[in-house]
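One chain comes next, on its own, written as structure tokens: the form predicted on its own.
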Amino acid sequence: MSDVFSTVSRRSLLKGATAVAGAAALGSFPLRQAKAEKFPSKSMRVAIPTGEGGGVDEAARAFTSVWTKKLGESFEYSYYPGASGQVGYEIFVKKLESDCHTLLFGNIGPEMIMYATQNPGYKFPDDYIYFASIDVDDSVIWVGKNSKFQTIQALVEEGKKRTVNFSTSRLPHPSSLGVLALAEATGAKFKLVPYGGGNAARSAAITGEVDACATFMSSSFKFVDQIKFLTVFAEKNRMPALTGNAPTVNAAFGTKIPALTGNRAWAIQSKAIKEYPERYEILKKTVKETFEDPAYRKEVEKGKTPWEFAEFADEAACTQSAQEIMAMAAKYKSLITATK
């Protein structure tokens, strides 16, 4: 675990001194307003609830490479992996400064499942909210290219005759919720088999060790020549050409299963918003401007991520997404935590 948050630059100190002197000179001018006018007054701080160098870290750095130009300050990172993200969120909510200079960048889908199943010592949305997500990774079901199941309907029909086995990287995953919801909606018998990692789970399905794989779409593309996509847990298939135009699960069965996605998003402590609403407005304005900046698209494509995965969602949409997946996780908690 690294922590650069305690580092205070000479420039920040000088800026802070200038702010205090300015406020004093203003006499009755509200101190809070003076602070808001100078926001940010020091480096922005980003808490990552996963390890350094992973996909979340890379996505955050691509975004802040452009956001820093809007805010006029640099971004510093700290990493708090552990317990499926719980460690990072606990530290962010309970120990880090809540003055709008400190943000968390995480993944709504997996981390709200963690929240719903692990009973952490903080509350959503009382203690923090997501205010901007910047991409979407849809859950999918696929089979090995030579599988006898060439449609999601055929796989479900088989599940009505015998138990169909799905590989998954881990049980508490958005795609696992999709498999369980589909089984409940159709009466099929599906069993999730956790492999403890994405590569092992994908290999099991490709080799026929299991019937199918439940995972995220983006991580599946490098195997596109070895697999066949059967369905997508989303409102639309955003990558039809690369997925063989696989139908959405709701289009295939007339169900109303919510989108089960990974959404990498910016979060902020709720008390920071309450204390510094002007600063929060600046963050919301500049985060949207950053997403729409052509320079950000270049950064995304430089990382070889298809721009089709980039999608902006505001606070209301993020909250809805978080609550939907939290409800799904609570519903299937006993199955994805293997407590029975």
The other form holds:
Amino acid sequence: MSDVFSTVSRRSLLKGATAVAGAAALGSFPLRQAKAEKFPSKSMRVAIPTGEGGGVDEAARAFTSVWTKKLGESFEYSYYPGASGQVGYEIFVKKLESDCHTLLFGNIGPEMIMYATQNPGYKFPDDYIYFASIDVDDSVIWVGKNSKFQTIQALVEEGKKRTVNFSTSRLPHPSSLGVLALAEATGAKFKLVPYGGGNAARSAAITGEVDACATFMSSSFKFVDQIKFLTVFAEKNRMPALTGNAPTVNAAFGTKIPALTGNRAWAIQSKAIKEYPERYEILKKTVKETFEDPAYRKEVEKGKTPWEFAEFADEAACTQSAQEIMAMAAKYKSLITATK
Amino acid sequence: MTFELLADVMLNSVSLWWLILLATTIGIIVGAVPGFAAHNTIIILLPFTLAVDVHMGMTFMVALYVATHMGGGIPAILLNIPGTGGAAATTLDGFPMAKKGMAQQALVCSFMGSTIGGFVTSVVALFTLPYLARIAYNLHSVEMVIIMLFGITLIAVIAAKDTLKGLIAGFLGLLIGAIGTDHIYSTPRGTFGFLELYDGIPIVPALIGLFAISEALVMIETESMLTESGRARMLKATWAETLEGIRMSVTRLWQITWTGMIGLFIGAIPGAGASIASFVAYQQSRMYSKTPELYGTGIPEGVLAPESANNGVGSGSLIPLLVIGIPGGSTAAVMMVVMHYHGVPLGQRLFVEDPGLAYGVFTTMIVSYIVMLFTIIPLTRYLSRVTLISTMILVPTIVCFTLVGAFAPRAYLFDMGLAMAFGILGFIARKTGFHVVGILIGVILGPMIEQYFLRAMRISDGDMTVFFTSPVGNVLWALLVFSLAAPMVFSRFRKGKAA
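Could you drop in the structure for the form predicted together with its partner chain? We only have the form predicted on its own so far.
The next block holds the full complex; its first chain is the one shown before.
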């Protein structure tokens, strides 16, 4: 035994050790590389540019309850309300990690109007893009169940005699633009009163503080027992049974007001796409799979939202709808901002 | 509601005592740590509440919610650090009681006020739900402006000791409260370009800075936070002090009840909250007291009123959610997410389709208050010993814990710096005789009153007379004037009688 040890010099021992370490390093390389490429490698983070408990929050949670199974990681939520959504986007673009583990879930309609009117410190689509929208929601006007205005015509007629007040979650909102466009087309005097959130805006109309509420259709169904739909800003009313067959605004007045919709959508920083294209591909693929999964439909319907609103749109379609809404916002900018 | 249904929901709540015990324990701890309010804790625990049966999930959330209101009073009394905005008014008399060596009595008063106030208002809410829901239909922006004025007049009470300094502190607070984007057009004001200030001054860092950090800076000047006589009294404290606290509370049952009702009514208004309720309750309690001059010196009434009111808010704030489907506050909004996730309808349909869940919210509260009363009261003797810890240990601990608390709600490092800035402001205010509560009232109520005022003005097309056109508003104006004038009239009457 001693002979064996005597033949092993210090130099040969070092050489052997180096060789073993080298082999071990080489052997573990593919494993480590594979581990580095695994995506997602940690929890996904979702930034919500509005408060907790709102329609966007609920829709995001319904979607991620299924998406989490496809990605194999859980989703954590952070809320950044303020300045009509601007705070959430600024933080998402400038302060949150851009490694594809952080996404934003917002509403293209209101938030692109905000972008077009508030001059925030980020650029679309240079700093972020929407890569998948999961529903289409139409703007509507409704009143409390016991309101004296039972038709949109009656409300407009009243607007010709006095100023009619509308609650809205925020001035930069498609339904707010709808109210302004209707006022312009009919000569009625309408005033928008922002309440800083959808729940507060709906409460104001239900409890009679204002004459009517301008909001989205799907989030109004929760209150279907307490409200009466008067009109829809769309080509056609996709939910006639649930809205008391409310007419579209163009059918009621012969106007040509374009459809005013919101699309709840997933957004990602452009920098993250550039740096991790393979991760972005995984997100795009799984988001589509999630939308098509029957389990997702079940989640949506469990939350009492009709499946008719669900509609998938990819990056190109999202960008197009964002640009369309920006163009319309520019037209009414002076009415929804403090700057004339 | 039938007797059978009531008995059924009550039995169901009692059978979940183990869950209520767990939730109330978490709630008390969470409420006692500044920055960790009910709503962000419930968000963290959402995976649990979404996974279990909706009745169980609601029981857990409701029990945790009411317990946080109670927990907020603990640091407010022991360390002059309100755990939540709703406990800010508790510091006014709670901390002076602790300094006098009466921490045990103050804590008992806080817990008794919270549990009895919460219990009574839960029972009232259970039987008068449809009527209380009507409050939301009658109190709008105009009326809310007047209710806010009830709270803001507390600045005048503080100013009574040194009018100029009190008013300067209040107006400084209102000015700071105006920072952030405006409520109509979202135009940034006074944000100095900081994005973190666009949504206004966050309450938690302001609370922590003005109270915790400034108090820590003052505390470090002495070895003990107690007065000499207070320390001697604390060292001799036994269970007798707990019993004295119970006696103090039981002899003021009527005060607990009516201040709790203030909380219940204010809580039933969507958007109002525990902060305004506790300030209004404290102000009203002082206004109708035979010894208003003793408020602020450390008396049980000054602890019972805000604590009872902020627990009354707990019952009230869930009424708009259940009856109209509109969450009254951020915690109710998170509860709404859970209810929607489980497909539970809200509004009138809830009472038809699942009345057990609707009424169960209030029976859960009743059971929670009973559970809390028996679990927390025996602990007061040990909790109150915190005041005996040397400031050498206490001060760095307070600063570290509260800075984490400042960071927690929004996860911005900026908020830690903001807490430090408010700490320096609070320290200067304390050293120069300006009341930090005056500043805080402005910071909390300023944005709220501005929001309601601007809405009322926009609805009325800029017509100021709108504030005098609503019958409910006019009654509130009369009550406000009466509550301001009554103490002077009563005082003259008493003096005249004595002469």
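Keep in mind that what you see is a predicted model, and the values were worked out from it rather than measured. Here the rigid core means the biggest group of C-alpha atoms that line up within 1.5 Å when the two forms are laid on top of each other. Numbering follows the first chain given and starts at 1.
Core-aligned CA deviation for Glu90 between these two forms: less than 2 Å.
If you fit the rigid core between these two forms, you'll see the Cα of Ile108 move by less than 2 angstroms. Relative to the superposed rigid core, the position of the CA of Thr168 differs between these two forms by 2 Å or more.
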